[in-house]
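This document starts with one chain, in the form predicted alone, laid out as structure tokens.
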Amino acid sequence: MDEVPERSSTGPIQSYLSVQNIYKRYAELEVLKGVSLEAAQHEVVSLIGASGSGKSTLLRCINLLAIPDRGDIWIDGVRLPLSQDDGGPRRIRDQKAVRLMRARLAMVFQSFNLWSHKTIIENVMEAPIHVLNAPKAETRDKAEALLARVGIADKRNAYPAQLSGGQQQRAAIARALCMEPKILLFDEPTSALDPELVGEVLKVMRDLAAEGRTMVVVSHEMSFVREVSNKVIFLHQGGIAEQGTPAELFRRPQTEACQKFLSNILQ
């Protein structure tokens, strides 16, 4: 089995996910400016904010699809393996370790990211077989059960192009769950859907939250955020401007930026 980095003796271990002082710049644009957050086991943390505030970039840094320029990330007490030589750009130190970490930290994208040339059940089975070396027969049984759970068992042998957007996103959620992750990341999972399809995806996500799944969610669906979140974080211009429980943040926003954002989005 591939080697996993040892647990840090100095890093945070009390949270399933600990993000510490993350900075990220693209050319002259500094997208994230020292962002930190914690997500405990069974906790749903939602990130809200205007377009360009850094929400999606933060998720991409958490699973190392984007490499943070500064800061550290721990998953279940294990620090993600990043290194920097002589002031140069940071890089992934151990690709095998990152693949294993991503198995603990599954991400659902706004654009589904399903393999177009594979059937739905093949999409769901792909990562456990090729990343975790899971037995094919056992993985197929698990994939069948997950597709039934998200309500698209009858689409198992269809191709993504034959499904609606809502069905594709539910397949993407089943694919993420098939890795048995400790944490689920959702990046605007309903933003690419027609309005009538949004509800079927949010229902699956509500069910996951009710099960006690640890989730970090970027969403503009404010009623969903208010209902399922333990903590809401408002990002503004690359930093955390405000955070608290849904009741605290939605009823009594403290910053002018958050007040303006909620006023506009809740109209």
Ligand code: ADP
The other form holds:
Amino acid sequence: MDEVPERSSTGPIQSYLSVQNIYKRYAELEVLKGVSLEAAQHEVVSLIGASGSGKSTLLRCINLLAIPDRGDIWIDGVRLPLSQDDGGPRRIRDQKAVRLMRARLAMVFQSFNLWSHKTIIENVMEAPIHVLNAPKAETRDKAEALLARVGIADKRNAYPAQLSGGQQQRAAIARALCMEPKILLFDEPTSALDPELVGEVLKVMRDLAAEGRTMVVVSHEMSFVREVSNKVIFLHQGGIAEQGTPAELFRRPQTEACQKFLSNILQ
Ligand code: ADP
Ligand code: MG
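With the form predicted alone already on screen, would you show the form predicted in complex with this ligand?
Full complex below, order starting with the chain above.
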């Protein structure tokens, strides 16, 4: 298997994930205005905030699906290889290194994003084999075990359209886990689901949190956020308006924006 770049001794290695002063604009719209966050290994950090506050953009910057205009991202002591600021637009310096880092930052999307023409097990096996050159037989065993873990072993040879939304999202989580990610990123993983299917996906996520996975979660499921998070960050208009432990933030929100957001969502 390919290796990710060497660890640096100069990085902020006390944090497993360190996002430092990220800025991102789309044309006239400044979406992220200097956002920083730190997650220690085994921590769950949740991002909450109104629609349009920049939550998805922040997750996309963390795995370089979007390139931040300024700021740095470190993962397990390795800085993501972006070209240095020289006045021009920033670029990815080392495509191969980014592919490998991205593979270690599995993202689970609201819309599942499974390949419709591949079976569930093929979906789970795809990236380890093609991105990490993992051996096929071993990957199949691992994929089977992961599908059993998320409770859909019997669906291994079905196609995504034959599964419920909750089952598809659990398949997407198994696919993410098959890459043995350092960090799991979740962008509203239950928002597209019928209400009765939300619980089965949250249960899988709860188990992942309990086993010590490092996770960054965007979710509107406030009781879940409150229960699993070590830290909650409230994003407002592209900046961090407030952050703290769930107890602090939910019990005593300091800013008017956060108070308003919580009282609307918790009604
Ligand atoms: P959230 O996930 O909190 O709802 P987003 O990060 O998706 O917020 O979006 C924040 C703002 O950035 C929104 O105003 C959105 O329209 C804008 N935006 C997001 N992605 C793009 C893009 N690729 N091009 C232009 N504008 C974008
Ligand atoms: Mg979003």
